[in-house]
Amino acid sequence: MHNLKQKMKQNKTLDFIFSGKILFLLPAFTLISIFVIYPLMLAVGYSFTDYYLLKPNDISFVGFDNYMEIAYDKYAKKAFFNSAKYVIYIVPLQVILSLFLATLIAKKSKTNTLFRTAFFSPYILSIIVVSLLWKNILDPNSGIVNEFLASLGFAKQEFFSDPNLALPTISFIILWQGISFQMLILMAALQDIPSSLYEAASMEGANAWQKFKHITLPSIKGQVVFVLIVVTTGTFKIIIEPLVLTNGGPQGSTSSILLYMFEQGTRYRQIGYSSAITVIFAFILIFIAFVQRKLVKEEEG
């Protein structure tokens, strides 16, 4: 039986290849090859060299030296650790709050339409605009937040200069901007749940929590998993916010994997070392994609 299914799959694959339908995939495959596969292959190759940008003709093979250096580089380890902290700060809150907001405004009404527009508006702004906006709001000298704290008798806070506050502050800004998109995804899923399920639950005497636990969550489990993976992947890719707001400081407390890789490749011109960081980062994303595939398969099964 297993061999028969395998043979049927092979026949379908061959039919697809020779039917001409594969030609429709060529444009997408060409773009992916040029902008993803080829650069990644170059990064893998350069990661085993001492390629210095200002001496492009003087390249030597160094084996795994770059990878070994990463293991002993305290700034690289701090960047990886910071990225993990971003994930811990942002992902759970963004998933939970987006689900909470989606539940509040899922019903169609004029008031909810207004709220949807208000909640979604930060997402349509560019990341740089949002970063500069919050930089002014949280300015230690003339920012609205610090002026308000001073009026209450509290000391003004150095939100971007204090190593203990900088990363949580940037995490809050990312959370504030990104939560609306995940909210819309979950809201669309909530609107697809048949109202008859809730009516039947009400007739059985179920309260709001029981309806949420036994109807809402099981019905949107797939979308929640999708949001979880998207937010996790996106959080690992953080670079613009710490670059604009703190440039990775203070004392490297807000630097991320991508920002450290960018600095090594552009500021210090160490293309070989930067490529090694890129390869490790790519493996992290591949691992996340693998977990996503497993979770989605379990959901479909």
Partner chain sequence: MKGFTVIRLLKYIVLIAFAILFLFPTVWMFVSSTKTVAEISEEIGSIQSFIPNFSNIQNWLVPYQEMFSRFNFSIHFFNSVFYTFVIVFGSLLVNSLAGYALAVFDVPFKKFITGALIILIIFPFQSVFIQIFIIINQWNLTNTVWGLALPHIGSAFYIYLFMVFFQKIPKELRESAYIDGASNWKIFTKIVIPISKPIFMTIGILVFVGAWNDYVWPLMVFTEESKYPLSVAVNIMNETKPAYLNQVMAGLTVTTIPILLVYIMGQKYITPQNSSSGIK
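Write the structure block of the form predicted together with its partner chain for the protein whose form predicted alone appears above.
This part shows the chain on its own.
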């Protein structure tokens, strides 16, 4: 019996190979093995070595040295800390603001379509365009915002070179672009709530806040969790904005995990060290995915 089962399984595999069906799977399988799985394995492997890009034949095993070094590297710590800061600045505000705006314009009407288009407009710009646009708008000498501040009698601000202002400024720019899409997702969810629920609540004398708390929020909880996770992962992946706007400065105050990893790997060519950062970053991603699973399960149960 056991033998027969094994044989059938073997036939299934043989059939899959010789019928040519395997050719459907092979290209993607090859590409993903080479460019996703293999690099992940390389990252783990390299992270225990002193691999320097220009000396590929002189690699030695250094154990956990790279990981220890990260713990003592001021700028690495700053990059990790900054990424956490970005999350704190961006995630709650982005979720709350996109929910707030979605609530205001969820009802289908002509004026709301206009507002929707206006709110959605940053989404069509690429990150590099958004960065360069705001770099010019916030320019310390000739930017619109500083001209405007000056005309009101305020001092001009060095938005990107003041260490206290640079990270909040970049967070604002990311927020400015990110709200649009999240708002759209939440708006679609709001539109799916049957209006009879609100009518019934009105008849019982519920006020706007009560309706929001007891009808709106529970109905869109799933989408709020989705937005929360997407924004959190997205915020941990920040790299282009600080790279283009401040190059991580001043004094590393805007660098992110990915930007620091990128710099160590490309400019300083420390592949071993950079790979250790990759591995830690991968664990952060795994942790977020784990939390997501828990939240989704909780919501379903």
